[in-house]
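So this first bit is one chain, no partners, the form predicted on its own, shown in structure tokens.
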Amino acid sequence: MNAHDTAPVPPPGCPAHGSGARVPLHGPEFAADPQAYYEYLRHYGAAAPVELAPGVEATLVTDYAAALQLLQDSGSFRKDARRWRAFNEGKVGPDSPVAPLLAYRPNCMFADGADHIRLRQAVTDSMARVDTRRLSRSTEQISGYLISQFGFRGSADLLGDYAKQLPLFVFNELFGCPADIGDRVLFGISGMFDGVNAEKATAVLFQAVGELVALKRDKPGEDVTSWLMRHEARLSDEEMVHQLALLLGAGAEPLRNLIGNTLHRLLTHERYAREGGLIDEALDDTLWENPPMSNYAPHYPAADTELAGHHLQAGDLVLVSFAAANTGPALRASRQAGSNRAHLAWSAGPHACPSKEPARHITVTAIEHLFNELPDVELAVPEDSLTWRPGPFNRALATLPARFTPVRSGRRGDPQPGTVTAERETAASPARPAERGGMWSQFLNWLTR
């Protein structure tokens, strides 16, 4: 229990309240008001025990100082998915909605010990190679073609038309991707993530990252695939699809999240300008407060043990949520010191993530550069009409509506009021990833016109 002296208050809608059920982190009710889950959460102590989706079992670590225990301890607590228990028993099928994010890969996110060594620094030294000049040009491009394609109408989705889109667009880029490899990433990964087709989605990716991996063997350059390919780990073919693919997947969501978080944190708070540098304040109030993974970290104990007071048994599935443990007492008390980035949104320990200073500076540059083009961009409806996406990994709204004052690009051929061609409403439609082929073929066209 913790320190309050009186009884938990449920969530709303909680239908594990009084059933001695687990607290179900999927469904409207969590996306509507996931804080009022955590805050009950609490009563069970640093840890609770939470469905993920009907069936799925986990324990969530909902406090600051037993989740930097377990990010820290790699020997108690391991990344092989191959020890789930619950898995390997059959009681979570590969079919599961959420078997997509914690099954088995051979990738750096899931390796233990020297294999997650020798992958982790491999990424990591191939990302910090990338030029923050090259990512601020890189982005304002991608950013300033997104917006020749909406701003003439006077309105948009700023999360399907924008924020959605504009990582995957940048990523391309970084990873060497031509037109007809881009085309098919942009198709796969938005289809994993939609949940549309998600098997074909999956398998149209890996083959096209292993196209790109054969095409940088043969013709390496100067982007983040062929450094990754040049690293003194050597890295088999195989071994780099799976590196890629985590990181085109893995890193896309999370800052599609990050961008749409802290645009709606900036047309819905009047305390925020929209010059002289808030967006940055803005960012870390995002993270502090409505992270874009809000509860992950996977990890199983190695041996049955002892969390924070809660046994654990071998092979158990065990989750951070960095949403709790931000708006935990522990780190509230760090926040008003003025310690505005002791927050675990970008996790900690050995499984950090390795690319939060280019997320980052992208999700800055991206938000700086739509509110130069459309500098009266406000939201179009009632902020308490907005939703929020169900599912328990991710905090994502499902649309940003926005509206503004009409611009024109000044580029010949982007489309007009009036003007714009059914090829592209269907190209550009979030509702419709099977059709979204050809995206990257058309914004490497528009850079050339």
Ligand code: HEM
Second form
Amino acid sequence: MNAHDTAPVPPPGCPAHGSGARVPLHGPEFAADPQAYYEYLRHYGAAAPVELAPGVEATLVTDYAAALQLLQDSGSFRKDARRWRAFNEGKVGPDSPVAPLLAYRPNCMFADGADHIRLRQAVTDSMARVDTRRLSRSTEQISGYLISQFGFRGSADLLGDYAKQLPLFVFNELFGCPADIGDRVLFGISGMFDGVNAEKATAVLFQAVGELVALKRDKPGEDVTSWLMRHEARLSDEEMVHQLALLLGAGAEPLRNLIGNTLHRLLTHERYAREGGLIDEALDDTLWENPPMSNYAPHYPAADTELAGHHLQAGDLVLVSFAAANTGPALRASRQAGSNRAHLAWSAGPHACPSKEPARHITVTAIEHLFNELPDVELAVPEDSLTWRPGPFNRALATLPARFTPVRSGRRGDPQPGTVTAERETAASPARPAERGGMWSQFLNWLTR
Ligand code: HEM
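Please supply the corresponding structure for the form predicted together with this ligand (the preceding block corresponds to the form predicted on its own).
What follows is the entire complex, opening with the chain shown before.
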């Protein structure tokens, strides 16, 4: 352990402080003030012993240079989670709350070497074919639809009613989902992330994506599913299903939080006037200071090794704290010197996010459109009453209550200011699906009105 000379300041409520125990990243204390935890973790040196869930141990790299060393040395540090010793020894079970994000699946995130290159190339080539104008148009249509569902009320939870829904609808569009499959994709992916009946939700998602693959084999279209399928990597049906599920899983949650955290910044920092250019600036500041994926990039040393003076054993779980590396002293200095893109919010090295351009584009378009439609939108509660969801991986607001002048929708049949509506439908619990269809069917109906 490379303890610094100065005495560390314990984060508020940290049960590990002074006890020699690992620092827990799963409690409400960490969610309330992660930066205090990162500051404390830095006293261990470049990496620190943490706990991701009760009994799930990991080493968290908090230093920028050590993070880059790990992320760029794919010979020494592997992504294949079948190397995870604690999982193989049964110390962490498949029912652990961290298993959905850490346990092995046959997709490019958990692949190394030639397997990784083949799968990732298919993913990046297919995503690169997404036309930016089409993406803008569909993001605006989806934004318009979501706003039509709450704009008449004059208040909304911009997280639950907007940031959370929008990416899922965009993915349905990108993947070319017809109504019934799209409804089940929305149901499945929301349930998986909300932890509501997660096992059933996962089964529904994989069944729906499997049907989508069968449909596109028969009738390909101009969509990511068909491009992925026709790629020269010649993915099998099983590989198709797993890469599509990865795109949905790796995309939906961080994208929701990128929209949420950027909106939070724009609504709580006076210096951002609501103009196109400043949305970009708020987005960059969010990626630096409040990245949606705060601690991730799980890796496993191929053999016993050293990383920045820390001994690691083969099969140990090592993660990178993008949030801590971004805000550490080394990067703070380079940022002040004007290098605006050196943060690690998208990770780095061979597994860095392959979709940062579409993710940025969707985020800026979604926020611009919201501000155009609701020009006086403001936070409806004091900033310090906002809460963040617990969990070691994502930096995610629980809700973002906002108010604005109610707006009239130009579409026939949409609720108008003054309307009282029945209980709101959510993607995880489609209201009477047999009668009205799920949320994706309703959106497709709305488009044709
Ligand atoms: C359109 C939305 C998105 C899609 C489709 C997407 C897709 C992916 C995929 C497929 C990977 C795995 C790449 C590989 O292992 O080779 C990945 C990695 C990653 N993505 Fe994204 N992503 C999206 C949005 C985001 C956002 C908004 C963030 C946060 C700013 C983010 C941060 C990351 C990070 C940090 C990694 C590295 C994870 C690791 O090494 O384990 N992504 N993404």
